[in-house]
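The form predicted on its own is given below as one chain in structure tokens.
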Amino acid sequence: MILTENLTKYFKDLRAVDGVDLHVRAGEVLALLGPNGAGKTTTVRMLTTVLRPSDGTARVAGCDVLENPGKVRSSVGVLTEDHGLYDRMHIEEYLDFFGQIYDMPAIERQQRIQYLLSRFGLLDARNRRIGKFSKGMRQKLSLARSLLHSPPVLLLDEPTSAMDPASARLVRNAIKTLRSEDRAIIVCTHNLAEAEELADKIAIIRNGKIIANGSAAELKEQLLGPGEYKVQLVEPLDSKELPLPDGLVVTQKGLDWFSYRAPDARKTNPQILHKLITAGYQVVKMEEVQRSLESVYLQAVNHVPVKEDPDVE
């Protein structure tokens, strides 16, 4: 569904997106991260056609952004950080004018916007100007509009922003349902916690480099290194040696509980709980410590180098 390779665009002597890979699949959602000015906004612009790419290709929903620039358009809903509403408008004025640019009939975006202002909760004000909206309503309005001609690939830029909890768990589950419905998507976030719950896969780009790509677990094992592992027992562990596996590093221990990093979880975690059992400890529980997709972004952003091309000075 959208897919770039060497994707690249300078600005006269700044290179803001650099040698740019992705591949989203129908039905996945990638995350694309990084701090501001990495370059996720040009990014996304080049794949709505709005910015011709320096270098590389990039072809969304089957097409090419520089030979059907018409069709990539056609196929692509996108919510931007600058909304672009006209305040003077009502509801159903405002997406009924975008519907006709899409060409829609009539009858057909008559009922594709009464379904958009049910599910995003907006039909108690269809009678406002969008001027009169809050940020939440504005923010909700322009992902109604970006899925008006039901397109196969969604752009979206922060699409929670400026919402109150109820509003942004209404989005973020109408995320997950358009997932379902075979659409790629994008989404540029700064919320880390909405983009764990919402991705398939994560890139993270700085300097116009994607500098990590992949599940949050692949990240989290890449970047942070393998898992770690708590261990509560019953009774104080006082001075008592632990019967654990041979080379098996202890990295945390408490009153009556420890912790240790597992290369292979599924081989070492049996044998240690057997080991505890066999002489005599009694167990409570055994859980994987969780780590944050935080960790993991602060990790590549501010330690994993960004390669350098020697050709360009």
Second form
Amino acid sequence: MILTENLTKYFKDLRAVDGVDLHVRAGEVLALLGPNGAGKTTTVRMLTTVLRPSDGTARVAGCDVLENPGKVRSSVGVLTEDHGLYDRMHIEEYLDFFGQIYDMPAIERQQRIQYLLSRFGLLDARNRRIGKFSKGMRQKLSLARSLLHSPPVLLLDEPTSAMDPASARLVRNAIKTLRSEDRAIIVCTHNLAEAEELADKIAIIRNGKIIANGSAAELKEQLLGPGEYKVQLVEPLDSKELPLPDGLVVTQKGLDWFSYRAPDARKTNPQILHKLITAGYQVVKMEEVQRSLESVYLQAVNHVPVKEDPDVE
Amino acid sequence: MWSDIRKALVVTRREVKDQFRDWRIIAPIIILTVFFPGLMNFTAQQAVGFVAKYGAPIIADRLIPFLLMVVGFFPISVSLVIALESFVGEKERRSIEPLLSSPLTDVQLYLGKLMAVIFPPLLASFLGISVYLVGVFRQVGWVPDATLLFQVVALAAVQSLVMVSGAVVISSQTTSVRAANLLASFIIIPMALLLVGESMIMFWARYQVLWWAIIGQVIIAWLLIRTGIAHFNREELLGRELDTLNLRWAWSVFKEAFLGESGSALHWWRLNVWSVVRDLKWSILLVLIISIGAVLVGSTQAEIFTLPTEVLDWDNLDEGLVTGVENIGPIHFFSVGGMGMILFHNLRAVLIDSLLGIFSFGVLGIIALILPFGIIGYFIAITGQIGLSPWSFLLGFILPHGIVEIPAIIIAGALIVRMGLTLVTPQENHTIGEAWIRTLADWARLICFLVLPLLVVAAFLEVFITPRAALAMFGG
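We have the form predicted on its own; now please give the form predicted in complex with its partner chain.
First the chain shown before, then all remaining chains and molecules of the complex.
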């Protein structure tokens, strides 16, 4: 659904996006993470054909962004960083305007508008001018606009940034439903918990380059090293040496627990458990130490070297 | 085409609705539609009464149609303000990106915005004209001639179109409403001059001249719309945040384009001068056709504007020619100084014509450049009228240097056409500024390395050879 190869964008001598490769299939959500000015919005704008790539290729819903920009724009629903609303309009009027632009028949437009207003809890506000809306309502309306023509591809820039927790939950559930409807979705966000909850894949972009790309688990493995496990015992650890496999490094020790890193947990953990039990230790629990996406992100943006360090937007 | 207009009208409807919800737009339109024609009615009534007392009814006869034009113009002045913020205003309000990301094509979006800023003020203009006509009929019983009424209505429409199309070009190429307002002077000043001209025509009651004003403005509006669509660029509109004057960048683009590809001198000339001339073939053909047309038009004028016999002393042509050739005004024939003078004159003409062309899509530049061809045509016809051979005139006075000078002028004309075309032609991968700098570099390269050398040769021939040829043909 979305495929980019070596996607690059220069603004004069400024390299805003540098050789980005992305692949999002139907029914997948990709979270694009990165600091402000990393190139997320520029990447999305190239995928919506508003910006022309300086190099590389991008195909959206099977169409090349340079060769068939009209078709690409028809296939994409975009939630832009700025919501792009007209303050003097009413919401139905606003959505109807975009429905006409997307060539939707009048009856279908009306049905779809009613459905989206109901889904995002905006039905009660239908007689108010958009200028009177709160930030969260504006964002929901903007999201409704991007979904109006049921596009197979969605590019959502900060979809929940201005929302209260209940509205944000509503939108996240909507995104999950959209994924289940086989749409390809890119979500640009700074909300890492949201990214972890929604995304099948996460790409971290810095200085225009993708510095990490994969599932949350893969990124944790890749950037934070092997998983860390904690073993809780019934008795306190005595001075005896723990019966652990050769080469296994204990990272921390407490009164009745210890933790270690296991490069290959499927193989190492049963061995450890077996050795402990054989040696007479009573194991209360063995669990993986939770590692947040935030630490992955910080590790990536602060420590992963970039081959070249170009100027970015 | 219909699909484009249908989609454009979706944008238009939304924008017009939006305008009618903004009291800052509605209030002036209503005032200019209702109050202002009333004031003009009062003025017309008072003027008619006043001039009637002193036996000068002609002033009132002229004043009433003039005021008709004025009441038609005032409401459309609002369209300039709306048009100036059509694109850049949306950009400032940050509502443009969803539109740019929508399936609307550039033409649909541009036409939609253009129509939206024309319709309401034009409607107000027609309403104002109606109010004024009803008032003036009730007060003094004046009814306009149908042709005049049509002309005034058409003038209001084309003036609105010119102002709006110019303003939308500005709006789509600037980064802030403030910058657009500052650039509006380039519309307001020419329009003010035009209005003064039209007012003079109205007071002189040379109403048939208004047709030319209408046709001229239709052409300008068409060129402006083409320019706007050709250079409409989503990326520039969304991406450019600051209007900065980057002279270093402009100079580097110019230098790169001017120097072109390197190689030996001959290779460079072929690649960067001669190949451009080849690219100019259609422009050259166009200028050539226009020049021949100018010669023909000039020759027809000889029938209308004959020279009095005392001006041309045909009986003593040989004597006059000899003294004339020796010293015509500041041009000294048979001298290097004279050659310099002619070269300076020709080069100045090319530069001024190019400058005129820059501000008028090439039109004024070409008109100025072909004037001498009209004069040549005129003198060819005059020569025929007095019984001499026009061919002798051509061979004696024109061709010895014209054989070099005319191609130089035609090429210069083609370059002016190209500068105009650059503005109205889409430029792939280049901004309007960059495209224009590159065209300017082509112009400078051809002027320096082709037109100037040809003009030097032509000046030499004109000073040293043409007088001899003229003397040989006519000096006896």
